[in-house]
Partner chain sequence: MSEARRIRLLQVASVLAVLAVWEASARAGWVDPLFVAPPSVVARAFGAIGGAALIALGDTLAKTAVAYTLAVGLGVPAGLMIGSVRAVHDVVHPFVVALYGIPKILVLPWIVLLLGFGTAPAVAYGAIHGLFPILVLVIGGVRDVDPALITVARSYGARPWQIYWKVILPASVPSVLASLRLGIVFCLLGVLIVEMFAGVRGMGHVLNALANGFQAAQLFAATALVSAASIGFVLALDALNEKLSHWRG
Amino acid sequence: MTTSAFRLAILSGVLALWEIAARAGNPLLYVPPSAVLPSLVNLVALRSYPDLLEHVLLTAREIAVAYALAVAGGVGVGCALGGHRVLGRAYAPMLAALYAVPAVVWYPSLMLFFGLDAASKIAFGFLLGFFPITLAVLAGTRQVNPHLVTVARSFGASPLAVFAKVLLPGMLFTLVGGLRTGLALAVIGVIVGEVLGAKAGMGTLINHAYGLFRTADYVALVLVTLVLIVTSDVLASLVERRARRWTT
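Put the chain from that sequence into structure form on its own, the form predicted on its own.
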């Protein structure tokens, strides 16, 4: 059996079990796939939620901004700590400890400072994406031979040239892994932030549908959000493959 056929068999089995279990439960709480499909069609056709595209674009913009900030902050802080071993040894355990704290505990404070608009969702996505990127850059810089950095500086290379010509090639594979993890967490942070409290976005629509017991619409919205998440992960995986070919 090929991999595609095996995956199709698993998906068919899951859908069959879902259909059977949902029909045996409370229809307000459990919805079978046969009921989700019409709701998904109405959703994509913009009949049930005419402003769906606006919410999708808003969520996508929040993710893009949060991730861009996480990359800029993570690469900057990681290179600063990695370039100074004393600072790296002092602050790396603190970063790891903060990364281990469940991120959701920070969200009430973010809502207090930034309100219910997009800023708090961007801040939450940034917070989740910042730590894995920073730790990946910090770990990557430690893998680079320090003598190469010393030689580059002795020949008058600027800090930007040292990063582009020496640090980046040496830590690229570690960096790309951290960037992919940071993207996934930034997406999760933005969407979870919208679910917990927002005025617009896919998370807001999901929360609205579930609060009104529109379970079929709720599942359809989750599926649309899942497509958004999977698309971002596929793009990140393509970049990771290119980086892996370059480093091997």
The other form holds:
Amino acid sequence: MTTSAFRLAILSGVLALWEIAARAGNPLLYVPPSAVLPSLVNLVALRSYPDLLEHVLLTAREIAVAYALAVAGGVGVGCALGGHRVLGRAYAPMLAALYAVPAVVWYPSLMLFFGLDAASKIAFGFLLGFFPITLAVLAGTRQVNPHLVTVARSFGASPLAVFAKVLLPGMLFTLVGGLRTGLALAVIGVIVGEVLGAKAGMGTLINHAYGLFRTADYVALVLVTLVLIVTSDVLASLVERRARRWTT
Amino acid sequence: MTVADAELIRIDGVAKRYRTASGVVDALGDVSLAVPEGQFCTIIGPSGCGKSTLLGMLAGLVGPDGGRVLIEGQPVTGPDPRRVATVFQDPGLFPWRTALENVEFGLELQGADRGRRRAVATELLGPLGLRGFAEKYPRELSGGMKQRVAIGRALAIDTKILLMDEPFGALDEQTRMLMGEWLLDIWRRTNKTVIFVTHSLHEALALSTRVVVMTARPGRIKSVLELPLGYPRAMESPELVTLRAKLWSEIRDESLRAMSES
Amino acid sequence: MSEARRIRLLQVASVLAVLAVWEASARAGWVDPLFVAPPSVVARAFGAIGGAALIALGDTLAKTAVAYTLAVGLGVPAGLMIGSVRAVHDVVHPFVVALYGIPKILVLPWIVLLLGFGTAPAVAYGAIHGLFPILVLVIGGVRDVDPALITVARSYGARPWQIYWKVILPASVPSVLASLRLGIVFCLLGVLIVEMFAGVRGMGHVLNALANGFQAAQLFAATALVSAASIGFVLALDALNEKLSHWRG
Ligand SMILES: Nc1ncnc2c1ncn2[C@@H]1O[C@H](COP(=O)(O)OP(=O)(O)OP(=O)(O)O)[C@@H](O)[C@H]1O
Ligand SMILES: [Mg+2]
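Can I get the form predicted together with the partner chain as well, since the one above is the form predicted on its own?
The complete assembly is shown below, putting the previous chain first.
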């Protein structure tokens, strides 16, 4: 009870400070929260950006494709490396080393190769989502107690049955965690790509609003993008909870 | 010497109820017990009957819901490492400390200088069978070795009272018997008062001057068995065989009850 | 042949194979050399970008160092504090998680607007990028300290500060080190993004300029350079980690 009161106090304190600071400062740089609401209404009513929906849909589509590719690639590579000991020991450290590179260094190359359209964003979203999924699958396969595989085999389980009844349930917990992180990163990849250089999509709109000093619109666009992001994460967390209930 | 003087530990009508998200658990009923100085008092009872909880009260780690716990006539209000040392059921070794450093822990907190700490701890490792393992980290030790380090950590602060919660539970039977003999030896040389929790009838009968049998949860004292016998004990003697049968019949009922409830 | 040797061999062979296929496909004209320079040309490009790239890298790393110092100096103590004080944790943790989850790219334009072009926004953005993962990891590490160990310490008469010093801090060392490792990658990431978005100097700016100039070979060489630097840092931190948490299995 007092905890939520404190939280509320912090939240309203920050908003109030922001409002005061913004009113005192340069309106081009600081947007008071009270100015955001009208902008948000204009935005959602499609007055300030009539083609908002197209951009939202484009971004969502890029995310969906990037994520689908990341899941397919990540699960495939992860299973291959996790299932084959020598392959795993050879390539997992190399993957881990690549993961230690700030991914954005790849983006200029992707932009050069794929151009400024959706393809480069999809490629970047895929790249960001691919790593956590692969590593989670890898960790998951390693986490399954090998003794359980032996036990299942001693009861005559086929390789397929071993996978379905031992490996998959054993690694599901880690897997769904990785899938959720992968989605969050694929989303970030697409939006980063759009902000750094694109012709359309939410990131482009944000960039555009900022470039024209339409700061209230910028904040409103950020809020709409956040809704998109939070929605994707909530969906992922629902799936995650579902899967976790299934495992226990 | 009056009776009250000789009484080192007095437990007076304590009870404990745990409240958790999943409901309340009555761990301990109404327990009263007096332990004179120098006793080797063993507590035996079915799993979950509140033995660890009772030791926790003596260690000053668990506050009783009712009643009181007195040591040397003073109520226990918190941990008192000058008088009480505890060997926990889970060894609880600090994984970032070597075996030796774990044994030193209590002395370190009491501000003993490094040289003395080292000396005390090193001397203890020998009889614990850990001489070559001083610099090993807990993950490099077997389960039994870990438990012995935990015992060493408690012995290092040389307290009047030693609380031991199933200290040999994780050991194989041979090691267990040897450790029992070793503990007995220390106890007889130092005149410590030992409160010892075990599930082993053999251990209880071989070591204790007194065995306290507890009921299934909520734990109460079901009976107290005095064992005014010498050491070492011939476990096959008619006397001990009879005692063993008696103890088993007491415990059997409670264990059955505990199992059917859970 | 031992398995370790076989694995090493497989690694080297795969890298060589990838390079060979890449080289061959570029030479055979399967890919446009305008977009994908063959490895041999990339190797020569290292010489071409040479000193200028190293200066740019130094510039980026200097900003990263400041950002990292800020993120670590703020994040580790704050994380330890939030993690170990129950009341603070309960109030603050949802905010930390929310701020950690929000893609920082959304505030990038605003930070550039506020701080202009150049060093300041890069440092600020890099620090923000690094701060939250550090906070989350350190808080998690402190919260995960085995309560049994705290009980043991209490039974031996440890005072609150002793519990902090002798139990919570050493137990948190692995997660603090993990946060340092993750933090440096995130700080570098943040600095590079700002340099790409609104940079006038630094490696991010160089990469962007090379991409816009369709200089594939130089671009690949520069990318390799930053990647190598980052991997180097992480490996160094891994070595430190190995040293400081040798007690773990
Ligand atoms: N901190 C706690 N919170 C909630 N319940 C607890 C707690 N500690 C113990 N209990 C419950 O209280 C009861 C008694 O626990 P206790 O550990 O004292 O039993 P025990 O006799 O030592 O059992 P065992 O022989 O298995 O070690 C158990 O049902 C246990 O689940
Ligand atoms: Mg117990």
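Note that the structure is predicted; figures quoted are calculated from it, not measured. Rigid core (definition): largest C-alpha set, two forms, superposition within 1.5 Å. Positions refer to the first chain, counted from 1.
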Taking 2 Å as the cut-off, check whether the CA of residue 226 shifts that much or more between the two forms after a rigid core fit.
no
Please state whether residue 10 has a C-alpha shift of 2 Å or more between the two forms, with the rigid core used for the fit.
yes
